[in-house]
Structures are given as C-alpha cells and as structure tokens.
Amino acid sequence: MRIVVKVGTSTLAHAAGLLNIRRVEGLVKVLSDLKNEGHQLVLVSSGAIGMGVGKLNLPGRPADMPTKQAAAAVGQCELMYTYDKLFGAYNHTVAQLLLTAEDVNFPRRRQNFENTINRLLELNALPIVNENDAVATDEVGMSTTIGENDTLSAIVSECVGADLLILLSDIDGLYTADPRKDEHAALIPEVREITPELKALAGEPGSALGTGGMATKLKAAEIAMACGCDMVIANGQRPEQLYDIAAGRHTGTRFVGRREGQ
C-alpha cells in the first residue's frame, strides 16, 4: 500500500518540549520494518518548532512569530538530522519536503510538488514533509499557511493517491464524549460518513476535544475519504500499533473512504 503517516510533537517529544528518543527511534523502527514489507511510505512530521526551542535554549514556545519561524528553521535541521540518523541504520534514504499552502493551492506549483514527491516515492525513498513554517504564518486569514499538520496530511494523502493515511495522535481514536471527562465514553471504532453530529461531538478548535485537534482531524478525514482513501487516529505513544493498522485489523477509528460506486 502507499501510506502516509502523520505524527504530531506530543508523540515525537516529551512535556517540556525535548525529543522523546525512544518514542522517535520506536516509531522510526517500525516504519522501516513496514517498508521492508513493500510499502511506500510518506511521513508528515510536526516538531521543528519545539526541537529549535530546544536547540536555541529557549525558556519555552515562543509568542512572538519571528521567534517561532526562527525556531522552526533551526528545528528543521535538527529534526531532519534525527530522522536521516536513525532511517539511515536501517538503509533507508530519507528526504525533505517543506510546504506552504501556494504549493498545494496552485495547480502549477502543486503538480511540482506531485512530481517530486511521486518520482521519490518511485525511487523507494521515504519523504518527510512538513509546512514551511519558517517562513509560512499561522495568522488567521493567511493565503500563505496550512495551519496544521491534520490538513496537510490529507492534502499529501490526495496528492500521491495514498490508500491509507494513519494519524498518530495523543488519543486512542474518537469518542462518544470526552474521555478525560466522562468515564462512558466510549471509542468509535468505525466511521463511514462525517455528519453534523458527529462535527459536533468533535468540538470546535478550543472545547475539551477541539484542544486536543480532533476537529482539524474531521477536516483531514473527509479530505481523505472524499479520494477514496482510508483514515485511521490511534494513539501515538504505541508505534508497533502500525503493523495492525496497516494490516486493516481495528485499533482506533478508522474513516472508510469512498470507492467508485459507492
């Protein structure tokens, strides 16, 4: 299958912002195990911002955006040098993708970025996309930024024609209520339409789940789902859950994407 993965910086580091090393080296174990399988893969990874904070010995998330765009560009180069480390041991070739919302916006530049992104998939490399955030805003109305990793993990999914997009979150899945607060929640192991109802049992961005991104991730999955691709949250803090998903056994939730004739 062609894959792509989206893994968020409460997975890839620890509260106070420094990479989780075994977590990275868990998750990085099993992506390479799952291409040795014979599947394509594609990482959309979150983290600079908080790995430059590190670098630059920051007393924590800048509030400031030139701040944080500097982080971004120092993290960048961190987070790209762990990841080509640690794929490297296991003789896989990494590469770099940085994205703002004019690559996948426009028809031309979005067809550059199908072209690369396809043409290392063809080589058997492994991209590594993330938003250009040293230079893209997250300022509300922004032609120029994507926002969040959720989208543009589904907009990546659509580009390359994936069969299956994994977000690794810091939850199980998605839930009847919220489960930090109401012990009878209950996981929804299978969705296979994005309903009003279930929007707002999601939350908007801000409400007890909203905070946590379960909303952004409704958003990815009916991007997702509308090409016909499959969408899977699970929790992030279990890697070796890839080798299930990717199986089509149940963990999480699991959106169903739409198939011609359906």
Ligand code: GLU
Contents of the next structure:
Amino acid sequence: MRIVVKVGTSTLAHAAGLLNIRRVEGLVKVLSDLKNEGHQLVLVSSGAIGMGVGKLNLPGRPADMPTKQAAAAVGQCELMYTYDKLFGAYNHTVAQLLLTAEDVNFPRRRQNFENTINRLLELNALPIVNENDAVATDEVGMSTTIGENDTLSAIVSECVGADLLILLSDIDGLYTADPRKDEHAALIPEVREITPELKALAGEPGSALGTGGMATKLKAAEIAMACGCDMVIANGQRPEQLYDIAAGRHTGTRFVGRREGQ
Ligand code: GLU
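Shown: the form predicted on its own; wanted: the form predicted together with ligand GLU:
Let us now look at the entire complex, which starts with that chain.
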C-alpha cells in the first residue's frame, strides 16, 4: 500500500519544544518496519516551528512573522537531521520536500511536485513533507500558505494516489462529544460520509470541540475520501497502532474512501 502518515508537533516534541526522543524513536522504528514489510510511505511532519523554539531557547511560540520564520528555518533542519539519523539506522533514505500553497494550487507546479514525489517513491526513498514555513506568509489577498498539515497531508495523499492516510493526533479519534469534558463521549469507529451533523460535532477551530483540530481533520477526510483514499485518525502516543491500521484492523476512527461504483 501507499500510506501517508501525518504527525503533529504534540506527538514529536515536549511542551517546551524539545524533541520527545522516546516517541520519535518509537515512531521511526514502526515506520521503518512498515517500509520493510513492503509498504511505500510518505511522512508529513510538523514540528519545524516548535523545534526551532526549543533550539533557539525562545520563551514561547513567537507572535511576529520574522521570528516565527526564523524558528521554522532552524527547527526544520533539526527535524530532518533527526529523521535522517534515525531512519538511516534502519537503512532507509529520507528526502525533504517543503511546499507552499502555490506549489499545489498551480497545475504546472503541482505536476512538478507529483513527478518528484512519485519518483522518490519509485526510488524507494521516504519523502518527508512540510509546509515551507520559513517563506510562506499569509498576506491579505495573496495567501501563500496552506496553514496546517492536516489539509497538506490530504493534498499529498491525492498527489501520490495513496491508499491510506493516517493522522496521528493527541486524541484517539473522532468522538460523539469532547472526551476531555464529557464522560459519556464515545469514539466513532467508522465514518462513510461527512454529514453536516458530523461537522457540527467537530466544531470550528478554536471552539470547545475544535481544540483537537477536528475541523481541519474533517476537511482532510473530505479530500481523501473523494479520491478513494481511506483516512484514519489515531493517537500518536502509541505508534505500534500503525501495524493494526495498515492491516485494516479497527483502531481510532476510519473514514472510508469512496470506491468505484459507490
Ligand atoms: N508546518 C508547521 C510546523 O512545522 C505545522 C503546521 C501544523 O501543525 O499543522 O511547525
């Protein structure tokens, strides 16, 4: 299978931005093993800004654009150095791809990206994708950012014709209510259609239920499902779950991609 795995900053780093070594080592080990099983993998990894904050000893996430972009430039290096070293120990070759919105919104540039990433997969390399946070800015009337990696990973899944997209989050999946606030909240194991009711459940980003970023995850699910790709939301604290997910066993929430004739 072609599998795209998206991993967020909360999975990769401790609160102050320093690397969560145990977590990242566990993740790289399982991903390397899945590659050895014969799957083709793409990793969409956040963490550039977070790790830059840690490396530069900044007091917190910067509010101004130049410092944020400087942190991203430092953190992206640290991120790739870590992946290169850890995947290298299992004999896997990583490749860095940094994108802005323009790279996927303009057909010719998108084709160029598709050619590169697909060639990397044919060459058995492991593409690691992030937004190019050091240069992407959100200016009024000229948005050059995608903004978050849930959507980016769904776009990447579309570009490589992935069979499966896995979003590793700080929550086990999509719930009927916020599990941090409601003890009766139940995990929804499978979703076949993104209904307005489901969207209302996820809430807007920043609202009570949207804190886990569920709204962007549903947007990603819509993109993935439309191109026949399954998407699973699972907890990044337990990377071994990736074995079950790749084998089609129920873990987290699975959004079933639309197949021919459906
Ligand atoms: N591209 C951002 C970073 O690497 C993260 C975006 C996201 O977390 O969705 O820091």
